[in-house]
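The chain below stands alone and is given in structure tokens; this is the form predicted on its own.
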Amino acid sequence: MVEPDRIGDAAHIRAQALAKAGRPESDPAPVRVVRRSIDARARMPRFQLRVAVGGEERGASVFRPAAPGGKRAVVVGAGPGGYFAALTLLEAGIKPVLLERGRDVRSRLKDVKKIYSEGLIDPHSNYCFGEGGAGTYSDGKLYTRATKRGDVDRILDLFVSFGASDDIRVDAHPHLGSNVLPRIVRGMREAILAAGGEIHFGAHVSDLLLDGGRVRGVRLAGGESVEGDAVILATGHSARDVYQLLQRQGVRIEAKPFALGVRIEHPQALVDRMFYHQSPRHPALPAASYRLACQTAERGVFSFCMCPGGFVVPASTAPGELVLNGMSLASRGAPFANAGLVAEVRPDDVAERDPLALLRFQASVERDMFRAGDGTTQRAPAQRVPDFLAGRVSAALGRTSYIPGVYAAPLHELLPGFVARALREGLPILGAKHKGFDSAEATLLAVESRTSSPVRIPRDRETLMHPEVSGLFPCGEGAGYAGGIVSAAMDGVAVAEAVVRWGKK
């Protein structure tokens, strides 16, 4: 354990070392961090180091291109598990031809301006679509709890070779931020092209191209096709069109329980002082965060997509819908802090019994919640928690960090009544926990609800490719395999290796 006070000092970080490992401080051997975590039980958060002594350093892993074998894959979708699935597919030869709806990077960030300057959305160009997925410019988180699925050093490492700090190889929840995964996604792109590798923007897939029961490629929105040896469907968990496609096509889809609620926000103060028992933080101590759970009568309830110093952003991927997301830039020092609050949504919640019964729901709320407002712009109804729990609307809303505004609204009547149970049975029992988290100074925003996708598309446990459709690979958050940037970029890697693999056969 290493007090605030000393965690920039290496020479008493080596001495701890060498002192718990048995050594003498004149031993010459190195010392290095290899985790750091927070421990905050205490009244005195402190950081909490595991420090390797001697050895050498792993050798990190790099971005290794193979000559061109002849082969290729059609890889539709550009985000995390589009861009390392075709990363791998180039290490083995194969060449990725990429497919993307949206616009690259730096065009996409004038897209998601005008979402906030004018209330336009584009619906290929957004939050949730483009170059680098829903994740580039909605905080770039890298905490996993799925390391069984992969390898999360070999990720990190990529990140890292492409610009990257070093210290996402350490920290316990490594975070990237909104302002710097551009840059990192832009050198994917590169290297990718310098390869031989294809990408295309504003590609929109409209069709597959089926023969029997293998597909061959998929046709465009303009008409062209694009042929390939195997087709990776890494679209991300908003590309509802993806879904009626499939359906249309007769490829077999199914329903999959999503979460559903508000974002949260709160002043960085207060959850400093909630979580680190003190205000204003140590300078050396990171803005305070938090991942909650409890459970209700009905279904639990858990906080999501935490962003300590940061915003909440407009995701809607269409016109006539409010979608709410949050963010955080890589210092993490805005003044308030938010976070998904949500409850479980399962396919017995809804009437119909349809693979797309819950995505045709979850849509019907994002549309309520639009038309909730003035029914032009992405303004936010919004609640201070008390007044949330005790069903009456807001006499007044306090700042907030959401850029397009905000104007008090029922969210109680709102929000899909086993949602708003949910949410004010839980409220409570957290705030109870961690004094300050249903206060006054707590505001909801609605509607948090693109958490994972309500859809999963089916494939072989072994094969990792769909059990009807020959050649093709359902691929992270989109098919329902993965839950974020880390999880969605090694099923990237399993789902391009199981490429490799059906390939050789």
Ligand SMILES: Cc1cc2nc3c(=O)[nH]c(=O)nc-3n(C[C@H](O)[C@H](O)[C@H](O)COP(=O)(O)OP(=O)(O)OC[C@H]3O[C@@H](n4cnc5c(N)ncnc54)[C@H](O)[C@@H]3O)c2cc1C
Contents of the next structure:
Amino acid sequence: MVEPDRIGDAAHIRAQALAKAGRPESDPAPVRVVRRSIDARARMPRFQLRVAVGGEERGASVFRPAAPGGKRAVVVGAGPGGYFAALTLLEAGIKPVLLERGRDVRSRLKDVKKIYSEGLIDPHSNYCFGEGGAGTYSDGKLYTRATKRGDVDRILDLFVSFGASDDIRVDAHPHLGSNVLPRIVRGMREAILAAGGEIHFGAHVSDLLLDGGRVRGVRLAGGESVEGDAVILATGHSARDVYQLLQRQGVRIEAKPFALGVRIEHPQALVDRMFYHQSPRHPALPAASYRLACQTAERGVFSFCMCPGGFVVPASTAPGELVLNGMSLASRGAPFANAGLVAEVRPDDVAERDPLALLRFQASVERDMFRAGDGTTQRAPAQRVPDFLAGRVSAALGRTSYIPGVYAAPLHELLPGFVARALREGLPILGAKHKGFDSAEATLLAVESRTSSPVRIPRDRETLMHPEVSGLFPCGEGAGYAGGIVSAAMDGVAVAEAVVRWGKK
Ligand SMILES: Cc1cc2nc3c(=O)[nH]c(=O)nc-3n(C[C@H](O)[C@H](O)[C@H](O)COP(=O)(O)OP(=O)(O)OC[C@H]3O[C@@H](n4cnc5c(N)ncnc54)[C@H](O)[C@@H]3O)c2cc1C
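After the form predicted on its own, can we look at the form predicted together with this ligand?
Next comes the full complex, this chain leading.
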């Protein structure tokens, strides 16, 4: 354990590590911090370090493309699923032809800025669509609990080789920030192109080329066909048209539970007080973060994608809808902390029994939230927590980080009844454990609805291929097999390896 005052003191850390290893102070062995986390249970939070004394530094694996072997695979979507699949295919000598509906990461930033300046949502280039995928302008949290699904270290190594700080290999909860991610995404693109892959932006896939029970490629919205030996579908949780095209073309999909609710925002100083027991926090400590969950009578309520020192952002993907999410810069230095606070949504919550029923429900809530305002902008309905609990519109709202602006609204009525009930029961439970969480300093903004995909594209456990469509490999969050940047990247690797195995048969 190291006090925040001494975290920058390499000599102190070295002396402590040598003493713990039973070695003399004069021992010349190299000492390296291999894991860094924060223990905030005590009154004064401390750094918990795992330190290696002596031994070799773990080699960082890097991208090593193989000589092309003549095969090609179509990869739809340039998010972490698609890009890591492309890198893995190239390492096996298979050429990826990457098709992305949005624009390259730099041009995409201009479209994201237009959301703020003109309230315009480009349906192909926004916070969810475009090079780098949904997480590009995000908090860039690289923490995953899905460690059994793949090699997390390998994913982090690749991020480092494309420009991320080496700290992500050490921090227990690493993050990159939206000012760093675009540079890394560009590095990946350059590596894919240099190794012989193709990347096409503005390439909106509108159909699969099906030949009996086999996929031969895809058709673009402009009519052009792109053929390949396999098709990896890594289109993310917001590509509603992709689920619709699958249903239209008779490819089996299934409804999948997801979660919906609000973004809750607090002053970061209050979050520091709640979780570090101090404010202002020690300058060596990062902005405090949390991950909370509780059970209510009907369903679970939990925090999602918490962004310390961050901003609430408009993550809508089509005009006429309102969707919120969160992001932060690498420094996490903004004065607010936000997180999704959501309740489970299950297939039996809606009357329809159709694979797209939950997707339609999700879309209708987003449209209702948009219409609740002036029907032209991305301004968000908001309510202070005590007012939400008491069922009254807030007389005045505090400052928020949400740049398009907020207006006072009855979220207790606007949210679906079962979601509002769960949040009204859950907030006091969380507030009882963490003083201030449900106070008047907390503001709710709506709606947080893109927590995960409301649809699953089935795949065989062994081959990772769609059970009825040979050559079709559903991948990442949109297919229902990942939830976050690292797990989507790991799924991209797993699917590409499955394509390689399948190609050898
Ligand atoms: C604002 C925000 C903040 C987030 N913060 C974090 C975070 O801090 N940490 C974290 O782990 N996760 C975060 N996430 C979630 C994370 O981004 C996703 O889990 C991850 O990106 C999923 O990867 P994916 O490759 O499966 O899909 P995506 O990243 O969604 O990529 C899919 C790509 O497919 C493209 N596409 C869709 N349809 C078509 C089509 N028909 N034709 C061609 N291309 C198509 C899209 O344009 C998109 O680029 C955040 C998401 C958002 C929106």
